[in-house]
Amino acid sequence: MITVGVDIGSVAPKGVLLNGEKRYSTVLPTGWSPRDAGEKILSTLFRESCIGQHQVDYIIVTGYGRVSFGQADRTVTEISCHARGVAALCPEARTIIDIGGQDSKVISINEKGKVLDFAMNDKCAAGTGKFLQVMANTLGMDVAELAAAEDPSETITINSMCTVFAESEIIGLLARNISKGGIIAGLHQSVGKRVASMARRMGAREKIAFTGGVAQNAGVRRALEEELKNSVVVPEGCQFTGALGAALLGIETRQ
């Protein structure tokens, strides 16, 4: 059986194929248009795995742009496609920390990874990828270096949670020369805490796992492990659960 899911993020789609023991996956940048994401995606899955459109037996899609994709079998939201997948990766978590580019979630699961209860921010840039990428634009770096940069030993308390208003904070803390490293590793406390607020009020449980392309981050898992007084595990293709779930729900819908 050959089967594919579809994740299409605000940030960037991600795919994976199963094609038996398997594996196939891709991430491209999402782009102004979710659909033509999601068909890029597609094409790119099957010309690496060789495979044609034809020989797919169920495709499934989710993620916040699975509504204008045309080309799926089946729409399944990120929260279910994010517990299957984490209990595939990770099978002793009970908790999950998804952290995307627009949108931060706390899942709890059992034992088998069925949704026992979830929260979710999408209200609010805070606590989110799109949070940190503002203020990486802000310290004049890539969202990507910004772990590497940070120092906790100096770490510097950001006040807002406001996208707006922490950007001016900082623009204000680098005029008057406070490090960039203390500064970096004070806006992954902010996410730290705003995620783990949400955590605590969903009563998370170890094993815990923290998934979504922040997740790359280490300084956002340290703070998370601190705030929560716990320890946090980032799945290996942690950018990849939700993909990796909707193509196992696409298998458990044919058998």
Ligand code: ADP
The other form holds:
Amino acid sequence: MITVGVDIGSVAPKGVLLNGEKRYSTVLPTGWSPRDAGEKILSTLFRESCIGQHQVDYIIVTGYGRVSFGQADRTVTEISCHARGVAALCPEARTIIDIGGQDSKVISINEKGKVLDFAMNDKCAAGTGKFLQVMANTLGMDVAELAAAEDPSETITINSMCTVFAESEIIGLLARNISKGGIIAGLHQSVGKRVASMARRMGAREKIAFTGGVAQNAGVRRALEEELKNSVVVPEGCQFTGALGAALLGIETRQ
Ligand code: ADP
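Having seen the form predicted alone, I'd like the form predicted together with the named molecule now, please.
Next comes the full complex, this chain leading.
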């Protein structure tokens, strides 16, 4: 059985192809067209795995751009795909914190990976990957460099909730020669606080798995652990959780 999961996110489309025990994963920048992004993911996966589209048994698409993509057999919500992906990567997890480019979610699952409840922030950039991208840009850095550059011992509290005002606040702090490492720790704390309060309202239960592109940022993980007073596990390939879940649901649908 060969299945593909495509997760067309706001920042990066991701794809996972499963061929028995073999797994191929790919990620690209989304660009302006979610449909083209999804097609590029498929062609990259087919090239890397040396598998032709005619050999594929089932394709499931998820993510915000899923409705624009015409090549899938089925569309499934990100919530279900993340739950399925985490059940495979971290079976002990009962709470999932997913922080992507334009939203953050908290999902409560049972021991079979079934979704019990979820909460989502997709109204405001604060507490999302986009917030960190804008702030990294203001600091003249790449988002991937933030975690290594933070200095939690000098954390500067960022007061502005709104991304636009927070950007002005950072410019003001830099003008006063405040330590960059302290500012970055404060940004991680700001994201951690917002998402942790959503997790607390959901009644976050152990173990807590952290997924999505932002889970690659060890500073946000640290801030979440501090806020939740609990350990947070980041599964390997955290950015591919939704795409992996989609590919696994493809196997279960086809069987
Ligand atoms: P979406 O599904 O909305 O496209 P993702 O789950 O792929 O979003 O997450 C994208 C976010 O992940 C970016 O906004 C950025 O903040 C963060 N990110 C991406 N790559 C890295 C990296 N190498 N290190 C830290 N953070 C990253």
